[in-house]
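Only one chain is given next, in structure tokens, and it is the form predicted alone.
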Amino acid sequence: MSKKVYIETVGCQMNVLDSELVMASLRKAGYGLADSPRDADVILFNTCSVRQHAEDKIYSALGRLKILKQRHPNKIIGVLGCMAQKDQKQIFQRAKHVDLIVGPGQLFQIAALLQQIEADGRPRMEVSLGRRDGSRIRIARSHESFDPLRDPEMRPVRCQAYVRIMIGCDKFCTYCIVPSVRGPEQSRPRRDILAEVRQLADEGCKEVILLGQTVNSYRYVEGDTSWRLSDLLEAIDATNGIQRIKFVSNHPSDMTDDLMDAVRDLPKCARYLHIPAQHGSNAVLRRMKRGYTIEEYRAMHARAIESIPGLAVTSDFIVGFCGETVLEFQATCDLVRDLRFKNSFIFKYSERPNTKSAELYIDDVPNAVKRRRNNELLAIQNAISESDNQPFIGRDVEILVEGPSKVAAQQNDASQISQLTGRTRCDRIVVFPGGREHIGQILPIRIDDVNAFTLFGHLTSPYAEPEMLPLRT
């Protein structure tokens, strides 16, 4: 009987993809997938360090496993990913029952490290070099990702797959730990990406989501040719079997005209762009070292909306950043009201050790004020989202059916009729009643009702021509 691995993933899409790749490599080494820590021989946590809450969640989970480890000392407990790279030996100190620490640049070593621990019982740690621990070339090599073995069973949605087109980040926003834990920016070779997309299409994937910390800064030089993201999108668009393409997350400074033209002209590109603004005040943007003014962001957004019919734009915002005044916060509220994002991901500022903001600024906005501002901005965004969803009532939209809705997922799998969920080309979530045979299909849905987060509808004739929605979102 093969040994089993349980993986719990916290954080971004990069971590979801990393967990899939780790599990694929462990299957190749003879491991199976466990449903719970109790059933597993190896328990792995793939971690995030962007906010303190994510780290606290992992340390709490590790604490709960202490008794299980005492009762079953042969179980191997490991911490992977960004928190492993950031905290390193501190994890051993805080959770002495942990056996394995592996940074995101060393995940290819996990199978060999597990064999070593099984052989001698000694803990192992493999992490990449820090940003000041050598030349850029040496540091970059220590963060290189491993060959993309894929494992469909690990995908949250079988008809979708993430594809990493680059790793690392060189933007160095003052609040962000990612450049330290993910290393220098490196774009993958175009041929490797296209081969991976071809493999995914052969496995039945209909949608690929291209990932990068700043995905639109992708650039790969091969001989005299320089490949941009727009060139990559064009090549993926020509891949048989792939029907939709998305890419996240974008940096406002790299939203070039050729990229916007590709989103407009390529039939498989989703009419959806995630372009984090982070704040509405130039003074705060300078403290964040975002590299653009709010006037430049507004101009970029206007250019995108005007050039791409039916485009939906989403954003990220941080409230309560160091020194944020009432007027600076109101500038963010004004930006959200003016640009009417489809939705926004809003976060309270969380000071991260070893970032420039922790070094340069005092985290002086009280937590109660952060919470109040978070709720206020969220209420503004939710009202906009619900208002902008209203025109969809009575319209037909075309969705890729991803699977059971959250409600249906809790029901008996044997049920023939279920509530399903999918997304439109502009990334709106749609819920409708349908059979499980619809999962993975692209279908027309007529919208009957909406709220701020979801469109609700019913399946129309599969032969109906879906109405294109050139709505400003």
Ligand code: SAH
Second form
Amino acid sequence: MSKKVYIETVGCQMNVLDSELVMASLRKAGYGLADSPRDADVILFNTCSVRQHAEDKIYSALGRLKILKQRHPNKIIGVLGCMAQKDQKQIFQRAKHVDLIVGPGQLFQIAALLQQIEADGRPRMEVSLGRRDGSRIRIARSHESFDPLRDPEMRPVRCQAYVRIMIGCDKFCTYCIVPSVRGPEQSRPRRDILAEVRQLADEGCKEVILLGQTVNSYRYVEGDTSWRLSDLLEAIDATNGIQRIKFVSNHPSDMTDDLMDAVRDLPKCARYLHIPAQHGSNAVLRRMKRGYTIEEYRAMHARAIESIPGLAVTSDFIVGFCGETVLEFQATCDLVRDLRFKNSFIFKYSERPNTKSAELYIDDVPNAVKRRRNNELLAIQNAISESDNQPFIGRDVEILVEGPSKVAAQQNDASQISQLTGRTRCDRIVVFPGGREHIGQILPIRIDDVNAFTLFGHLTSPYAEPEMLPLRT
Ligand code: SAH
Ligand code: SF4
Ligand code: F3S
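Since we've got the form predicted alone here, give me the form predicted together with ligand SAH too.
In what comes next, the whole complex appears, and the chain from above leads the way.
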């Protein structure tokens, strides 16, 4: 019988993609999938270090496996991803039953490392160089990730795929751990990306989501030609079979006109941009070293909204950053009220070791205040989201159906799905009654009701050919 792997993933889309690729490579090496740690021969955690809380969750999950490992010493426990890169050997010290530590740049070695551990029972660790541990080229090379192996069965949503176009980050926002765990910014060769998209389309994938920490900084130089994200979008738009294209996350400073024009003009581009502002106050943006003023952010946002009809913009915010005063926090609330984001992801500042803000500033906003500000900003945002969803009632939208809704998935009846979920072209979530045959299709839905997070509707024409539908929001 083949050995079985259980994998748990936290963190951003990069990690979701990494886990998909790890599982594809392990399946190729003969491993099967396990539904729980108990049934597994190999237990993997793909980890995130962006906030302390994400790390705490993994360390306590590891703690819970201690007894299982004592009873079954042959089970292999592995820690992958950003926390593996950040904590390295310390993980062996904190959780002695861990056998394997692999950074994001070494994931392609996992099958071989597992074989070595199975053979001699000795722990293994493979990580990339730190940002000060050599020449830029050597550091960059040590972070290069692997993207060739795709296995449609390993994708959470079959008709949708993440495609990495860049890795790493050179912005060094003072609060952020990502540049040190994911290494220098590197854009993937254009032809590799397009070949991967072609392969995905041939496998029936309808939507690609291009990934990069600052995806709109993409720049690939080949001979005399330099390719930007807008050039990539144009090429992907011309790929038969692909019907929708999204990309995340954008840095506000790199929102150039050619990119906005591409989103406006290319029929397959989602009318949706995630452009994290992080804060509404210039003083805090400066302390964060974000590289723009709030006036510049507002002007960029206005340009986007004016030039792209039906555009939805989302943002990330950090509350309780070092020294954040009441007035500074109010500036963030004002920004959210003024710009009416589709939604905002709000995070309490979490000090990360060896970042500039940990070195330069004191993490002086008490946790209770961070929590209160988080809730206050969330309430403002939710009221906006709900009110801006209201005009959708009675309207027809076109959605790509992703799968069973959360409720239907919990009911766990694989044959008969009653509630499905999908997304509009502007990335709003839509829930409607339907069956398995609708998954992966682009369908027309009439919206009957809304709340802050979801539109609820019904199919207007279940047999319509996707190509024949007019393009709507
Ligand atoms: N590369 C993306 C986001 C990376 S991390 C970008 O630049 O937009 C995702 C989000 O986590 C960030 O946008 C930020 O809002 C939040 N974040 C990053 N570091 C954090 C920290 N130390 N504490 C709290 N939130 C943080
Ligand atoms: Fe982190 Fe800033 Fe880079 Fe985003 S742009 S990954 S927040 S350093
Ligand atoms: Fe977390 Fe690493 Fe992504 S730190 S947010 S999983 S790049």
